[in-house]
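What follows is a single chain, given as structure tokens, in the form predicted on its own.
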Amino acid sequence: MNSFVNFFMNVDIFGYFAAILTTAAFLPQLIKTLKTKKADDVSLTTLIMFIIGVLSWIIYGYKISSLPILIANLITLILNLMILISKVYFSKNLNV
């Protein structure tokens, strides 16, 4: 019983759980953007602000040596950069 309690008392478990959920939340948007080749419904301002926030989380996670924060935000950064690139690319292709 003690090891069971220790498992749930380990604060990193919550960090990894949060990391998985918040990072995976961007997959549906990326998949939709790539399938439809449209990202009109994605706000460019919000996306840029979010990416800057994620970069700040990466710096913070590095400074406090938090692996859950680093891993989650690095993956989130990659996914959101892919959404940003898709948005710019697809909007330019429609204007040609």
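The form predicted in complex with another copy of the chain, contrasted with the form predicted on its own above:
All you get below is the one chain by itself.
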């Protein structure tokens, strides 16, 4: 029982929970964009800045040999690249 309590009181659990949520959060945006076939209200500048930032996290994660940072940001990168590609593909005129 104690180890069970310890598991949930563990500090790392917040880190893993945070990493999973801030990564998986982009899946509903991708699904919504593919369903509605538009993402005009989604800022292109935000997407580009965020993708460059996530790429930097991947370099950082690789350099400090942190697998959690590497994996979480690789998934975030793929999802945001797909959102960016969908937005550009569906948009008639690019709104920054």
